[in-house]
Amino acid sequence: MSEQHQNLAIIGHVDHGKSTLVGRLLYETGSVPEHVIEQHREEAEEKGKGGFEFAYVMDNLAEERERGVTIDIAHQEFSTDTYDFTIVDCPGHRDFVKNMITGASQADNAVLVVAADDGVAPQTQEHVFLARTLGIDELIIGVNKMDIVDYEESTFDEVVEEVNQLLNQVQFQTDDASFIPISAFEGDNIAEASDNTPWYDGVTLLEALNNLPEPEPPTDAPLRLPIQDVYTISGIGTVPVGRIETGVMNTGDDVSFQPSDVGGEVKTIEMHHEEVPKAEPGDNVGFNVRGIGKDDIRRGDVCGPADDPPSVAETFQAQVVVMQHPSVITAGYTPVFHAHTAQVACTIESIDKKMDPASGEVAEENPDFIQSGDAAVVTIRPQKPLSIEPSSEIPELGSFAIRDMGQTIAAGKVLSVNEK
């Protein structure tokens, strides 16, 4: 195991080969679950096909996905020499955008998959814009399906040009982007340099992943641990469970849960069924707090130090990007906000300014409405208590998705919190 951990988002248009790429990365790094490999060996032998092919792995992952068996392609893990990666996107998954913004899915970096035969598609744009808004630092662009375009250098160059224009549009540093011609299906330039692209002398995809800068673990920020579930475990008592986003939790710490507004001393911390004295960002923990009962806290609470408790918003100001909405959004609109593990109905009290998404300049003060494609600064009032932090102070707890009518309609980040 490598020491360092990275959350990696795999983004891009739905048919551009994200799932195949994830399968290929798992396959090339020896990370395909053992039961999947075994099953194929048996199937292959029964059918008298020796050899064990990548395509099989893909078929199996696809079948399992249709049967709802796998824990999705998201949360699959693979390791390179430098990092242990967790993949934090469910390619083509309807909750993808929501997951990308909320959940334990704050990605450190991203691989953008663009099909060589199709170029920039609508979702490519949406995902790049989100990646930029949500603070993803480095983009690795896999120009996929090179096998379909006969490994033509000119086709690759066209796609690079097109993607660079898109990156410039949303003010992504194009110097920080690396472009790699790949075939996820055939394996070109994933683990080793391909003979099919003699014109390309850059790194392979796994090398590019290996060379990513180390994420700075947010240990010096105050403890913030959004609660995912609360269990009662015999012999221990009430055990809240969640992933530490920032800071450190030690046994003996005095903690506060907000917005439930209860607290106590941390008695025990458990990780992977073992008791540990402390836990850090990225750790999934179960813990027990003196005097806290099952009904005192719930999913969506955030645990933090008693002397620096999580903020609870009376109102907050945020920058939002409207991705899809059938009509227009006006003041008074009350959709559901998904922030970390909380889901709370919130009212957009006022639309303060409309921004030009390309330049980031103010386009209009106090507009009457906003619609798909608009970026705006808005003031929001949660209908129930909600703990949320300014993105500039604790980015891990400063972004959210807005959902309505079964779809993600907007994404945003918190600019300031007016506390209760």
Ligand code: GDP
Second form
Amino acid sequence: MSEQHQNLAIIGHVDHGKSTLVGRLLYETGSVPEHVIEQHREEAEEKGKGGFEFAYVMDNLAEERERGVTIDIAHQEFSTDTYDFTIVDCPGHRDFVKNMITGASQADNAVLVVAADDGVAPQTQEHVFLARTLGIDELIIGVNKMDIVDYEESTFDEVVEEVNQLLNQVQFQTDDASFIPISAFEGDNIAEASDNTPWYDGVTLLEALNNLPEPEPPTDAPLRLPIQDVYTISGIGTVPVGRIETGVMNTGDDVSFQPSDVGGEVKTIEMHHEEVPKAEPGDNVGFNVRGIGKDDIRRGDVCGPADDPPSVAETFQAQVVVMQHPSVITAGYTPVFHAHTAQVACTIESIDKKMDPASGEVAEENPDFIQSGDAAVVTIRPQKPLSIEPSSEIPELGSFAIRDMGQTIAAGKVLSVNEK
Ligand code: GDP
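Following the display of the form predicted alone, present the structure of the form predicted in complex with the ligand.
Let us now look at the entire complex, which starts with that chain.
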């Protein structure tokens, strides 16, 4: 095991090979249990297909998925020389995009999978856009299925060009992106440089993963712990659970839950079924607070220090980018906002400025409407109390997605919060 931890998102269009790549990464890093490989090796040999263990492991994963037993791709873990990686989301999940947003601050970096034979597809755009808005630091782009295009350099170059255009479009620093021609299925350029791509002299995927910058845990920021669920556990009492986004929680701390506006002293903190005196960013914890009952708090509350409680917005100003909306968005529109673990209907009270996405400058003051592709600064009024923070102060609690009609309409960052 390595010391440093990274949360990694695997993103990309459906069928471009995300699950296969995760399987390959687990396989190459020795993270598939030996007995599972051994079993597949025996089966493969019995069927006269020695050397096909990988395909068998993948078939097995697929089969388990179909039976619903699910060796879930999300939360799979593998280690390289530098990092312990956790895959934070599940490719193929119906709610992938939504999860990506609500759990977005969880991913430090991402691998974008683009099939060489298909190039940039609708979900490639959607995921890159979200990765950009939600502050993914670096993108590793795996141009996958190189085996299907006969490992042609020109095809690789075309896909690189296409993806670079997309990155420029959403103003993703292309310096922070590296492109690797891979075959998740055959294993080219994953753990070892492939003989099939003599024209490529860059890093392998595992090298690129090793070279990712170290995430800096936001321990200096005030405690912010969005509540995922609230349980009642006999012998302990009320146990809210969630993941610490920023700051540190110690037993004995005085905490406040917002917007429920209750608080008390932290009695116990539990992590991985063990009691701990202290928990840090990235830790999934259950904890118990003196005097708090099950009905006092709920999912969507944020726990913070009593003397620096989470902000509750009367209104907030935000920068949004409209991804896809069938018509136009005007003041008065009230879709559902997804921010950390909260889902709250919010009204777009005013559209203050339309921005030129290329230059970032103001293109129009107080426009009547915005539509797909537009970036704008808007003022938003939550219809129920919502805890949210300016992105400049606590980025982990400063982004959101706007959903309507079963899809993500827009995503945004909070510029300022007008507290109650
Ligand atoms: P996902 O929807 O992005 O998770 O895609 P999958 O991993 O399920 O892959 C979709 C299909 O593409 C499957 O039939 C895979 O076997 C196939 N596939 C994935 N990677 C490769 C590859 O590198 N080469 C080839 N030839 N097929 C691949």
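Between two forms, the rigid core is the largest collection of C-alphas that superpose within 1.5 Å. Source: prediction; values computed, not measured. Positions refer to the first chain, counted from 1.
### Glu162 C-alpha moves between the two forms by 2 Å or more, core aligned
Yes, the C-alpha moves 2 Å or more.
### Task
Could you check whether the CA atom of Gly12 moves 2 Å or more between the two forms, using the rigid core for the fit?
Passes the 2 Å threshold, so yes.
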